[in-house]
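Only one chain is included here, represented as structure tokens and corresponding to the form predicted alone.
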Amino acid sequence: MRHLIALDAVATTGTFGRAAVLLGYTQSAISQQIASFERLVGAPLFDRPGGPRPVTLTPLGERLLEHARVLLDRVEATSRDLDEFQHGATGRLRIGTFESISTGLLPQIVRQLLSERPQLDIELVEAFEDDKLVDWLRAGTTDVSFFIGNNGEPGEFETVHLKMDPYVVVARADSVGDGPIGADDLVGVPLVGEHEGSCHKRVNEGLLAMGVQPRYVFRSRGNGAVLAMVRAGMGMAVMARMAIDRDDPELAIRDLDPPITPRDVRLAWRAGRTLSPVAQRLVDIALEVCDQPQPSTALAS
């Protein structure tokens, strides 16, 4: 690379003082360099008429420093792109996660990721299973994913906590009175839910220790299905609080009495990969706005 920008900048400034004033170093290095280099392809590369008169490139000279600056312009762009990877403003990211983190986490994750970076490729990846998230992130199919809990083998993972979302009950709005639910209040009760998945999963082993044998009458893997159904007055539903709009006046968010073990929240990546800057960022945002106050690594077990 020394010889092909020693060539260049003797070709653009017509002498070998000019260049290594160009280039910082002195005449005779700029000789050495060229005198170097025509070693190396075997045939002068300057004509060279002495006295004050600029030198000039001969036809091999002509023809390299084509190529030559074809190198030189991709190197360049190649350290434009770098610094800017290595500071986090460019490149792409692809985030593993479920519907209720795209829908109530994501969003103010990503807003202001991008606000910072405009330039971001940023990809997110569903599914209803955590076997699913687990396998992409092994793979790398995604540089990062959210969790529910620990997953994959011991010490497979690096985690982050974010935060813990309660399940809650979600009912019309007119149909619930104060006050928290509790079991007798869901027995024989009709429940709106979600067709399996790593979630529902989880809320019927939660009712189930509450003396609850649910009984549904429409099930989706979409939360908003679940809750437009819950609108339409079908049933109640038992979700995450994190997948409902708080917002939203038909519906009344209540707490479950007994409660059933919260989501335990988390963003993922395999353990041992370095992060690339953005995907650290990533994780910094994901702790802000889950006003965690240090961030905190614990390998999954």
Given for the second form:
2 protein chains.
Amino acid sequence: MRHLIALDAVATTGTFGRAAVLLGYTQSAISQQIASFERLVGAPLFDRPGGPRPVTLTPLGERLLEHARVLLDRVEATSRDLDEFQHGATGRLRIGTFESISTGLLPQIVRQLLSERPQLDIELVEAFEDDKLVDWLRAGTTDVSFFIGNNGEPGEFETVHLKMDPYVVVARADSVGDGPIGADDLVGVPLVGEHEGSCHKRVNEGLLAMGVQPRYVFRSRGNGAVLAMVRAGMGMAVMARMAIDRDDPELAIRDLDPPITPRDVRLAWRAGRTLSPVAQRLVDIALEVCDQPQPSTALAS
Amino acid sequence: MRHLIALDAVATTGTFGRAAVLLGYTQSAISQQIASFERLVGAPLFDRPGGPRPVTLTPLGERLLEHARVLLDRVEATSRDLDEFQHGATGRLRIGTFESISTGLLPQIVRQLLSERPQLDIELVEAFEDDKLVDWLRAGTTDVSFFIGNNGEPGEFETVHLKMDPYVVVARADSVGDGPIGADDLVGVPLVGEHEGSCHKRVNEGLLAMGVQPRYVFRSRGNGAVLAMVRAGMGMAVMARMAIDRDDPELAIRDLDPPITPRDVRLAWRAGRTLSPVAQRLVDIALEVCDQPQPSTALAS
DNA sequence: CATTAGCGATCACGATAGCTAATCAGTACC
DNA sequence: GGTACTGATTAGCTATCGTGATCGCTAATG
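Structure of the form predicted in complex with the DNA, please, following the form predicted alone?
Everything in the complex follows now, all chains and molecules, and the chain you saw is the first one.
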């Protein structure tokens, strides 16, 4: 390595002495470096004419110099890229997420992250079930992942709590009064909701706990479709608050009474694995956006 | 450099100890190397879970490893290319030459050289005047050059004598008898020959020294054209023996009497400059082809 | 629950490599 | 023939890098 730099310097300056000054060494050091390099390759790299004439590269030296410059450039590029990476300016970030989070939380976070670091390569991987997210995170398919509560083997993941996301009732604005919706209001009422999946399971269990046997008249994987059906008058929906992305005067959003246990929205990564600078920043931004204190050391799962 | 190798080995084996075995070090050495590398980049490269579990790369380490592998590959490639270059298997060789030499001498030399080293990149640069060849060789446009006699500043070039190339008369076979051609045979005879140039100058001076005032009826830069004109009966030609590339029953080749001083064909290169392996081999082959002894140390110009 | 095995970190120590400083030796130029 | 500019060489110091032994940690074992 030092050899390559010395070779370049001598070839450029034409003189051992000037190369030494350039590199902050003494002439002796350069002489020894070149000599050692020549011993290494087994042949002279410079013709030394003697006297006050500049040294010149041998054909071998010339050939080696070409390679040396390529290598030095590469090293330089590596150093620059690593710096950028460490400062979080570049990097890839694969995020595991649910649709509701992609709708109600991620956009703010991603917008902030991208405004700070426009060159980032962000990849979202959406799942309908917790297990998928766990598998992906475990396998390294995702770098960080949103979780509902804690998942995986104990100690396998590290997580931070972002916010509690309540389940609410969504109905046409003209079909409900003010105030929370009780169990009575839901019995026998036609419902629209999600297809099978972790989210739906939680809603379903919650309703059953309330004593309501839900009657679904439409199911979809897309929250947008569900809301559209509510808007169209197909029925009410019980869904995570976060999945409703915009204020819609046609729709009324009401609390449940008694409420279904809200979702514990967390951000998770593999325990004991260093987060990349961008992932670290993502966590911080997520905490900011959710108004959570930033634990200096993230809580264990 | 060592750092990169260690990084690669640890990442591959998953363990400091196995990496050490792989590289012929002790575990302690690897541990210190990685630690020093981490100090250099300012952040951990591996997550060490502790206990009998393998270490894993941090995101930074992964990124660095990609660069490291590219660099190591390049170093490997450099080493291979240099080996080949030193053995003369690869390399570029730019040869300064005259047309007559390109015709009568070079083909044998180049054929031999290429049969030994098929991958060579040989470039011929043809000149019509000595000065051009001198300039090119001085400037490094050519690596080696054919010279007629010695040229350039004294001590500027190193040369070896290849052969003496006599000047001969070429005529239609049916237009001359046996035996050498004397001055009387040439007086007033129509001649074909070269255009201005170093070769032609020597012929012209030779003829004048013989007492012959040459009468040119055709001149060309191409020896082939000259010979064709002789064959066509335009006249005789006085030219270097070497410029006649093949036996042609239509043509008779006769000595001059008195002869013009033959050309001293030499191979030259810049004095004090190491020859590339292929150039060195070219010199040797040229000497072989010309039946010259090979001086272990080439004669000074 | 104590034991064991496998892992990396650390320390002291010796060898080596790499630098400086001073000097030597060759060559061109005045 | 001196002078000035080269690179080479030598001795000596120092920082680096390797080894070997040891320590501390954790998962797996019985």
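In this text, all values refer to a predicted model and were calculated from it rather than measured experimentally. Basically, rigid core = biggest C-alpha set you can superpose within 1.5 Å across the two forms. Numbering follows the first chain given and starts at 1.
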query	finding
Threshold 2 Å Cα movement between the two forms for G50, core superposed	yes
